[in-house]
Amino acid sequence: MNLEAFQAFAADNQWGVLWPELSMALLAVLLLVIDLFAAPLRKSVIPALALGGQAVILVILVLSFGCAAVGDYFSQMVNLTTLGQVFRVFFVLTSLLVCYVGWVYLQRQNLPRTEFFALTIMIAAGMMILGNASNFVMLFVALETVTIGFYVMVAYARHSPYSLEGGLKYLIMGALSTSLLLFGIVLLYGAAGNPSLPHYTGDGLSYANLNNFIVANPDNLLVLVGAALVLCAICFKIGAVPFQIWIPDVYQGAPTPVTAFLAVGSKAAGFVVLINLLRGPFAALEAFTFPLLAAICAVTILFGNLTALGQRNVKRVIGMSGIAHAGYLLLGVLALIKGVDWAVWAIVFYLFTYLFGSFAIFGVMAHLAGPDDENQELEHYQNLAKNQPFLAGVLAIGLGSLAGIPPLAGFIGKLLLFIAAFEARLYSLLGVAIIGVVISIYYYFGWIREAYFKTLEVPPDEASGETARPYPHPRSLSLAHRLLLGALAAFTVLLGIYQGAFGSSPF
């Protein structure tokens, strides 16, 4: 490499467009250092350090939003674009609520709480990373950071033996995908650097460079196979049929703070990057890429509402319910394919309501449920309204946003998905995902019917005489707890009835 070669590479790597990947990270080692030095800080500074350090981020985001320049950085490495940072502020929003449901959670727990902290802060940068990565060296690597600290955080429960279990079916289950994806990065690889085809390029793995060749060789059988598996690979992280099997048990093992983690973090970031291959090296694929996730698309609309239909564990019906939240993604994504680029920001504007809406429930979960969190039961919530009527409803509002109840969030994103699908002509999918809202309020009603409509009997203790407590124990709430369920419940309310910053895309 020669002098100028060189000052032009260094020139290339701006460290200074991760600022909020690097700040989060250096949060995480500072949040260890403490625990390691200061031992005796650990219960009351370190929640308040990785909650407040991660607001104080959030806010700079926020307000410099805009303001970063966009374009490629790291030799194509990154390409830092509106979609990313706006995913960038999801993203540490995310943590931070994970943070504070984990901080609730832990109060119960005899579990390390600075380790909690700082995978939770590490994994959500390794996501603000996914969101821009434009080569898939740097996918790998952020969606490996993502994954490997999902593995530690499914188990953290390690006293519970459902835990343990759901970590070991992430673990098995993530280490194929993680084939799936090598294997397909590693046949586009090999494809695009074959010298006999046309658009050959030494670097097959930029975004940029195999789009090229996939254009000039969009019928080349490596191609297909490789996007086919690659595609399978981000199937799985969000959670379609038929890479859903892992669901169900992860999310009911996993302690609730990773279970919400889960069910909209990792939901979102698989959607980013699942956006940013089909606008980019697989736009010129859309034959071969449509009709596959079509298909997934309207079994998982179906497959995840009808079976949350029999379940009684709560964190499994959030489970069920978030296979069909996929699904209705992805008809987001099928309407983008066809040409309705505004989808991109129904999509965007659905993952937030799904954000607000998810946690206010989890939330709630979170504040009721027992040291033994996983088995929460729908009976469990039988007399919630009663004691604890705030709690009531922020659940109420939660589950209504999910379900699609106007005037919620949750029905404006449901609404601009449909209407994005009807402009893209998309008729036998806007029909099966309005078959599966219908279904899902059966089970999201009868969530609140339990807590608001069915008072539970407790026979009385023999011992004593008296009437034991129902399960959950009604619990007195500090403001900060009720400041913070009530603005998640205020902004799913408020973004059903006026959208603001969401009203024009600008991507």
Second form
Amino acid sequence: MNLEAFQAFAADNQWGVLWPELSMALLAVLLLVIDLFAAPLRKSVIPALALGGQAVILVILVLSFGCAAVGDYFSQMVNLTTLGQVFRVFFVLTSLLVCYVGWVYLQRQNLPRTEFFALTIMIAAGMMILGNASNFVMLFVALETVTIGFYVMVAYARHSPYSLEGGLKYLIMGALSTSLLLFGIVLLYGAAGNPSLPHYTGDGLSYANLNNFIVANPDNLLVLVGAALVLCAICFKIGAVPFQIWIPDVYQGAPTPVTAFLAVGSKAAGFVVLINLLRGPFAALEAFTFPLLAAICAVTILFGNLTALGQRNVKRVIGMSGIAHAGYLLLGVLALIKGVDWAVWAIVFYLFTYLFGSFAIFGVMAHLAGPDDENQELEHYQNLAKNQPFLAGVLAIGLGSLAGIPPLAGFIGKLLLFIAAFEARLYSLLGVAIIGVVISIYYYFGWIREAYFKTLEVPPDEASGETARPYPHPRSLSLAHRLLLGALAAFTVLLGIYQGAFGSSPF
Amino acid sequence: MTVGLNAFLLVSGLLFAIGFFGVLLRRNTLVIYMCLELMLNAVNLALVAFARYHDSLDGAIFVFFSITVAAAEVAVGLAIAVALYRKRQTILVQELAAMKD
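Switching from the form predicted alone: structure of the form predicted in complex with its partner chain?
Starting with the chain above, the whole complex follows.
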């Protein structure tokens, strides 16, 4: 046995560089162990430990940001970059906020709690690996950790036929996209392994080798079909047209915190994979990927905004508008393909504004939802400003940010993306995006109007009784909830006024 | 007589297409799951064929990951189907349309 070969092979297996992912996974396992062996502590300790543990990881991640390891590890399975580091912070923050919304949600539901937190944290760990994967095996395994976790979480409210139906639909669509992804990977691997072509490689699964091969053979048919299939699978994850069919039903059926996780986390994970692929192995396929994604981008923006107009269920509104946001982000990706390098930071900034705005809205939704979580209609928000001015204010700031109203963060996010697109000379797509933004203001403000300007019309025969109010708003909110929701709203305002490193220069 | 790489790829492509259209056209959830499995197995066949003919082990090892993931997917899927059947007494997808707008 040749020990030295193994030693050389294992030399860059430095587990320490993966400490954020590992500590997230350990935290999830720890929660399950406590649940198993210390059942009486379940109610009090587990939510606190889940939230606190992630907060600690988040703080350490942010503080150690400058001195994080960068480079290839684990035999080129993992390529740590600054971008991956930023997305680690993003996913831990997302998971922390999902756990908070989930905590609010679970207080009203008769459902197991520990598994919810454990699954959320596991999925976040998978997403963090996904942002750093530089090999298709790693990409596939991380993506499936995320996707299979999401199947369980969408169907988490197992007493509700809506949640189960959403879970089934997500599973069928998700598995379909997994198959497309795998077939695409196989075609790329097979094409790259063909000994009769220049620069062929035995290890076509690694991004670096595949990149060398594709640069030498950009017109190979197998490569093009494979790349198209992989891009289709990613479009499923980000919910771009024509792969958006799962979105409305799954968003409506899933418990509110899971909807938030899908909207923010899953979309961001799709975009980080897309960025890594387009800057890595698919960089030489520009002539093929650009028209494909440009068509998808235009249709996605228009479809998302137009279908959101007719929705009355707030989760479906969020879902449809989320499709439109994926379209705006694709605009940034297209600018990136065209060589505007700082578009990456425009995308990251946009995702952060989307995170804060969305979680402000989802936090309010979780506080207002009754026991039947899937039927939250716009009408439920009538009188909100009178009964709960604080929640209405947070909601208005979140919605305003998603709509892109200055001076909120969403406006700057859109502005940066549009400037990137302008620099890349994508004028017609820019026009489509601006039409989309104008349409979106209508339905976002429809929601705000329900909360602020509509009074509940109680039918005359029921007007006598106090109990006739069909959608009671909670009377009071504890200080902790106020602080967290207030912080989300404050960040949304703050990022609109001061962008720090994002606004001035690309890091 | 030896079988060439293209023959394997043809079979794999056919299996994949059958599975794909099966998922889109069939009504019964269990049949849809079988079609999904068929697609993944088509992928496995292509992986093994490429690995064999191009003399690289990576593809053959990837098959293990794909089989594991397929098993996990079906385990979750069957659990959801059972829970759904208890609630709705059906697993036909055209009858699962509670959410409309």
